[in-house]
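For reference, the chain that follows is the form predicted on its own, supplied as structure tokens.
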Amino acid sequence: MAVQVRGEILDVRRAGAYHVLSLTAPGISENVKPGHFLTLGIGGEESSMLLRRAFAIHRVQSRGVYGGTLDIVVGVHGKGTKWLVDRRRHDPIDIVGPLGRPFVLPKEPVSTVLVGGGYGSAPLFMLAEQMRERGCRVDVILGAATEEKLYGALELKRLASTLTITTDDGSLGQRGRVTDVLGSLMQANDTAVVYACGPMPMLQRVAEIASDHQAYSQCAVEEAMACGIGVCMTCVLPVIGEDGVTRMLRACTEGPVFRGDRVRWSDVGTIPPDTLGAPTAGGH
């Protein structure tokens, strides 16, 4: 489904801590599911920076007068970010997507809450607008370092039965982290359902929390891709089968959405013993 285009910048806007780029995508918009993310070609064709960036799809919109156009939220860590953000109106820009596997939507309307950490909201927008459609109760917590770091907050709060900010310095919203009102809310509200994307510790702990109260969870994992589409092994993390077996997965294939309680959080950036293929202590 995946397919690559030469699309072009349409914007570039500030938003907070980040930059929000709207982005020319004919025959990849049009296919875009929420979770779904897409990789970049950075630096133009005569770069020495080789490996693709990837980011997590924020909103589409499949006509208009340039076709089908996306926006994805950009928190500049380097040269390549930095690079992409200093982009004008018109310049090319190589993309391939829609890459990964999305979140699943529930078929019965159910309680549900959305917790995204820092830009690691981008991708819940589509996914309340969706969760609404079929009816479900929308509860959204966003958290971040600090105020600036949150993304999207106003714009969530339309979308969302309730909105909880947390920021650990306490400059908005209450002081503390997504994970210390979780629990509450989810017990206020019976939910069946919690979808997350933020920072690898902030998902390990939602998944436990889901877990303790009987709920369901779905992580966006933020573990660093190259290539996207499953050559390099990079972002490979154990996770539990449906048959009890933990095998190494790739987020940019098999995930990045994965069930959080069949992943081993704890063991993520090591190959437990157990994982199915794995060295043994001699090597054999």
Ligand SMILES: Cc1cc2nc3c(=O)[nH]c(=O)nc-3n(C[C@H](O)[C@H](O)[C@H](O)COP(=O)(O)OP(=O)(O)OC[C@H]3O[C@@H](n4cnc5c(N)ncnc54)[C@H](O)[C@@H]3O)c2cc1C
Contents of the next structure:
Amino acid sequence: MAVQVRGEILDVRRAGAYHVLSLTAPGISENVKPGHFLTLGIGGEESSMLLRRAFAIHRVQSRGVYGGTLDIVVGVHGKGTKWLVDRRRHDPIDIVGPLGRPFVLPKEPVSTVLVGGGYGSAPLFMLAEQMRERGCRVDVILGAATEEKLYGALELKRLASTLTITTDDGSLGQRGRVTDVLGSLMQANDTAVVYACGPMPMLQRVAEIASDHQAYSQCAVEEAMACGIGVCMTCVLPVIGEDGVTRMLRACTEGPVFRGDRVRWSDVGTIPPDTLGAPTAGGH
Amino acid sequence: MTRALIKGPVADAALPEVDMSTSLGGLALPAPILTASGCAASGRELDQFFDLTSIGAIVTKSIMLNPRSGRATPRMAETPSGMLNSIGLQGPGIDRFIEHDLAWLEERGARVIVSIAGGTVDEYGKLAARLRTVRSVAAIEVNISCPNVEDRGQVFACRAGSASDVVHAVRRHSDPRMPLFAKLSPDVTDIVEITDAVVRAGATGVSVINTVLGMVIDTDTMRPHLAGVTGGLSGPAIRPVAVRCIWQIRQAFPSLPIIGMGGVRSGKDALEFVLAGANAVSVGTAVFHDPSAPSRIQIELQRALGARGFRRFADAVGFAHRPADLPREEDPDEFDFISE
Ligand SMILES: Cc1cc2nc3c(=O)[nH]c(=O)nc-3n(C[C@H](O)[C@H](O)[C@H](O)COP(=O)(O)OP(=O)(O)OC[C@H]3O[C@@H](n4cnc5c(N)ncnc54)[C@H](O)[C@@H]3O)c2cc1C
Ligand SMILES: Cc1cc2nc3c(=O)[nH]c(=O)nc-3n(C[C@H](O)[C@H](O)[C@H](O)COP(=O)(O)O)c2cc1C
Ligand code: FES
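The form predicted in complex with this ligand is what I want next, because the block you gave corresponds to the form predicted on its own; please supply it.
All chains and molecules follow, beginning with the one already shown.
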């Protein structure tokens, strides 16, 4: 269950191309699972930016001097994220969370790979920790355009069995994409589940590679969201249900984590003609 | 159930005594704030943030006869003090809506105004007939801002004739006592003329305004931002348009029940609508900014009314229309010239 709280900015610090924001979020941080996200009100009460911005919850601390606190990793994209990273210590911030369906964790201590693209590594830290606690093997692949845009390599190295890094320009690790190394890593470690967070094309390739290796994939998607709580229907994508029927599902409440083999990746941004309620020829 | 933890001065300080009940032509509500159709789904998600039974009613997302996928994405763009949406009425269809959503709302004890939408006059009639068997419907809001598939996609709401045909069909298939609200589009030359047409066709009152047709072009891709090309503009950006529409309709119809909406974000904004003539106020896009907005706005409105000496919400309805020579200092109770 999500709640709305008035939190406070505790700290804003740079990490390569990103900013890490620490917030007080009493009532939220206690209930966070890996893959949950939150939304923040932007620009204050009279803001002309009406829509809240969504961020993956990076880590939480449920006790301490400030009660519950949590961290998010922010890449400046447009005016909302710019406003956010310009906040100062003690500035108030309106937080709604935890939101969405988190990653589904394996019951058995199986072998797993976690794939993060850019700031997509943010939700993987808590996931890696919980997976290790369950006795799972955790191999991590981080990828980004440049070294600057990798997040958290050092700490993930500590949490993971192995860490592989790829950059498009070869500035750190292997030159290329995360998906160039995923297949061989899965082969070598007999991977049963792949967890991924990053850009849509990356998720699509990860899901395909996982299926090729008869493994499950759990992909956290990023869709433009107006409400983040399931009331507006802006954040939808075509997903195949248990019954084989494709429906336009809300990324905010039915996601952001989906089974990779259920999402119709090539059709994202469209209404596939066989979707439930799709316009018929000559219809609406 | 967990509730919003924000407790500002608004929620804490003692509320002034104001009778907040309102009457919408046979529909009596304990409070005048509603959710706007399409901005609250069927209420369930918002129940995490405030008590759904504390506001006047939940107006549900416009429902169609059959399941509907809606339009391709992107479906929204943020604009200055507003947003553009092109959802395309995604929904489960009337049967599943009744079984699943209405049943839940009934069990939750919320008052429900069901919004219906169709592609043909006949579809509206069928929806009304289907709802006739459902007890928990307090009123029907007829969303006529839909393209008429039998008339080159012309929007029903934009012409007096087609608007009236739809309302007439809904009236004919509904329980004669069922309050019907026609939801009007501001994209017309003369909103009073359309109001006149729907009232003659049997509407109990009107809901104003639906979104204003708009468009955004992405300057990076240099193409329309929305997959649907054009979309509906909502939020504070359209508030003055809504106030003007309510004002014009109230002036022409002194006792017509009016549900006002369009950019209401605070109790003061809601008060503005009430002073212009709204008997109830729906909160839409503000929910995306603040999911507890409907209950917050209701409290702020009560406070704003109390601060201006009103003891009854109903006395403030249309108060801005009072003759210029009447001094404001007098007891507002004496200005009940707008009767229900
Ligand atoms: C579930 C989820 C998790 C996310 N996690 C993170 C994270 O951990 N770190 C991070 O830096 N970013 C994350 N994002 C993306 C982040 O929400 C956007 O970068 C941000 O909304 C952009 O706002 P802006 O005002 O800077 O950009 P603008 O382009 O000015 O935003 C305009 C509008 O478009 C929306 N929008 C623009 N880009 C995106 C996008 N990529 N995704 C969703 N909405 C967008 C905005 O919300 C806003 O409504 C996440 C998005 C989602 C949906
Ligand atoms: C995302 C979104 C979906 C909407 N869906 C509907 C709908 O299904 N039926 C309807 O009558 N109005 C719909 N509206 C219009 C609102 O009910 C309201 O009339 C309009 O947005 C103006 O009010 P606001 O500025 O408070 O949002 C929608 C608006 C938005 C933003
Ligand atoms: S963002 Fe509104 S339904 Fe998902």
